[in-house]
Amino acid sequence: MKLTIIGTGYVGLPTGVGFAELGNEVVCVDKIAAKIDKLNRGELTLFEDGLDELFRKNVEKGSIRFTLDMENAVKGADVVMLAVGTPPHPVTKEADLQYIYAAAEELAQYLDGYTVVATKSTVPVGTGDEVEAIIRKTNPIADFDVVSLPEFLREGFAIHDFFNPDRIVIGANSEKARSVMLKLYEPFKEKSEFLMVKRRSSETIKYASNAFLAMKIHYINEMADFCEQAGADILEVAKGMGMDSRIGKKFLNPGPGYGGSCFPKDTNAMAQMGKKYGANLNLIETTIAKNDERKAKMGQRVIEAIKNHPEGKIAVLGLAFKGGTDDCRESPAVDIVKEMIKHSDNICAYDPKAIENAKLILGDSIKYANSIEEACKDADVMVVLTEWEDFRNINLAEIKKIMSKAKIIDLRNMLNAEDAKVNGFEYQCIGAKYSA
């Protein structure tokens, strides 16, 4: 099948590469010339674990190509996927749909034969109706259907998740559109559950899922706070909870709060949709507010550790919002650093992949290191903010030799508490109390 993907970001690019690997003819179109030029030179524009090899393989085969030319990309396509950004509005926090609507208006001019237009971007309920109306107004004779095709790719695991989806949700209001989408996803029919629903139900599923997971993270973080006061260990508590099949083991990792390009945006958008439709979504609204509070409190926890030596160096390990990606959008690590900056001008950070993206947000307000050792040299405290596997294997005995003071604040519970204790560190983590 010929598949056109509009947008080459963290959703569009892995999706395009994945479908190319499955034998489809894929064309990715974007408005940013520099990005398209780089992709056409065989260079990735983002880091996603496992993407590089498949990208190079399919570029060399010619099964995926990149263009600025919407007409060339759309003509003859069986399916056109909208994978452009839907960032939160800076004031209302609603999903900003200007890029979705602009893409719909442009692609409408070039529809050639029956085409399924699929919204892969996360969009509010009713967006499919608007996209359909825009296309029909722009090109009254076009033969098309609009479907909702929510993506469930986790950043850092997008390639794994593409080839191993736990469910494929297709929101279509016509049998013809359903049959086209089932053909596209035929390689997954033996390995995934398919759910065919109304378009508005499909648009709701992604928001409802992410809001629920955000609430689950907030809950385990509240339990972590309780454990710190009560003398319990949140890791033991979470393990016991996760053994209940009704609860499940996933998203029970305590930490500094949720972040990234999806959860903050989608919970805020869900809250706004609740207001729009007159539905009381207090649980979601509380989760949003308390998550913001938590990140500020985590920053204050670090500052408290250097209160007797406020000019002391803070070594930050991790700036990406999670391991496996270079994405710093809504990163808890970045937000915590912002809180720390209010009280310290001696912060040095290291991240194996996300330094350049972090610089776009933090600028020269902190220093940046090229290694864990460089960040920790002469530091009063080491703070772990992102769960990179590199950090799990830090040689604490060697790190202690180069630090000014032996303090660790592990906000991702990456390090071994006993190892820290044996090496003489004052160690703090999330959800338990340890003494050096």
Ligand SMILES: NC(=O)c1ccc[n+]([C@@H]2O[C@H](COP(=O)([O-])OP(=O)(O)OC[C@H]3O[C@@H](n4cnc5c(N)ncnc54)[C@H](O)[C@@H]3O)[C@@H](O)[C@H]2O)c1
Given for the second form:
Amino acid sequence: MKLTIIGTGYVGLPTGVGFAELGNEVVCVDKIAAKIDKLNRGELTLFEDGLDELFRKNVEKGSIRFTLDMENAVKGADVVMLAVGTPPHPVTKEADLQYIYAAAEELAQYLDGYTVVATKSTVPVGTGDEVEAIIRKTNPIADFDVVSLPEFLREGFAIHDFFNPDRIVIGANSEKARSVMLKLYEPFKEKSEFLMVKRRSSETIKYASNAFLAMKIHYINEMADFCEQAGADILEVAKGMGMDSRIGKKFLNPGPGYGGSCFPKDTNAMAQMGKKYGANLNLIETTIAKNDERKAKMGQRVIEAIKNHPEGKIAVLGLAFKGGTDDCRESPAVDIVKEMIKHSDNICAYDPKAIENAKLILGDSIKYANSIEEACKDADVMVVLTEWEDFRNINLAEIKKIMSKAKIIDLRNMLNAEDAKVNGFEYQCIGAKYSA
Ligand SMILES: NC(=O)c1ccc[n+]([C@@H]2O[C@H](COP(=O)([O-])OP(=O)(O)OC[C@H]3O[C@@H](n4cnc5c(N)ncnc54)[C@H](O)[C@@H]3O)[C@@H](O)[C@H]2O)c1
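Following the display of the form predicted on its own, present the structure of the form predicted in complex with the ligand.
Starting with the chain above, the whole complex follows.
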């Protein structure tokens, strides 16, 4: 099928590459010239495990191309997917739909023949109606349907998740649109669950899912605080909870609060939708407020730990909002480093993939290292802020030899507490108390 994807970011690019790999003819369009130029030079604009190889392969085959030209991209497409950003409005915290509306107006001019416009971006309930109205107003003779196609991929696993989605939710109000979407998703028929629902239900499923996951993270963080006071160990508690199939093992890792480009904005947007429709969403509202509090509290915990080292070097491990990505949007690690800067001008950070993006926010207020060892060399304190798997395997005996003092603050519970203790570190983690 001929597929156009508008917005070549963390969703649009892996999705475009994935559909190209499945034999579709894909055009990705963006409005940022530097992005399109880079992609046309054969260079990726973001990090996703496994993306590089598939990208090269499909560019070489000619099954995917990149352009700034909306007309060229949209004409003749069977499906046009909207994958533009829906960031939080700085004042109202609602999803800012300006990019969706602008893209809808632009694409509408070039629709020819029956086309399904599928919204992959996360958009508030009712946005499909708005998009439909904009297209109809801009191009009254266009033959089209607007479908909600929420995206559930996880950054860091985007390629894996593209090919192995748990579910494919299609919110379509017309049979014709439904059959086009089923044809596009035919290769997933055997391995994924399909759910055909009303467009408004589909739009709600995405927010309801993200808000639920954010609440789950908040819940385990609350339990971690409880464990610290009660002398229990959150890792043991989470393990025991996760063995219950009704609860599940995932999203039970305590940390410094959720962040990233989705959970903060989607929980806020959901809370605003609750207000708009007069529905009480207390649980979500509490989660938002308590998560903000937690990030500040965790920042304070780190400050307490480093304040006795005013001159000493502080090694920060991790800047991305989570492991497996170079994305630093709303990263708790970056927020905590911003607090740390107020108390230390000797911070050196390492992240396997996110340094370039972190530099755009933190600039030269800290130093950056090319390895764990470089960050930790002569450091008084090691602060672990992102759950990169590499950090789990740090050889503490060796690291101790190059650090000047033996102190670790592990806000992701990545290191082994016993190992830290055996190697003589003063070790603080989340949800349990250890004394050296
Ligand atoms: N990042 C994720 O893990 C994830 C997961 C599920 C859903 N989502 C949702 O998907 C959407 C996209 O998220 P993202 O992280 O890929 O955003 P992103 O910021 O990485 O990418 C969006 C892209 O859209 C482009 N764009 C904006 N307006 C445009 C226009 N009129 N024409 C062409 N291009 C335009 C931007 O230049 C940018 O490159 C959001 O609604 C987000 O909530 C994201």
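Residue numbers count along the first chain shown, from 1. Here, rigid core means the biggest group of C-alpha atoms that superpose within 1.5 Å across both forms. Quantities reported herein were computed from a predicted structural model and do not represent experimental measurements.
- The Cα shift for Lys290 between the two forms, taken after rigid core superposition, is smaller than 2 angstroms.
- In this overlay on the rigid core, Asn357 has a C-alpha that sits less than 2 Å away from its partner position between the two forms.
- Superposition on the rigid core between the two forms places the CA atom of Asp225 less than 2 Å from its counterpart.
- Aligning the rigid core leaves the CA of Ser344 displaced by 2.6 Å between the two forms.
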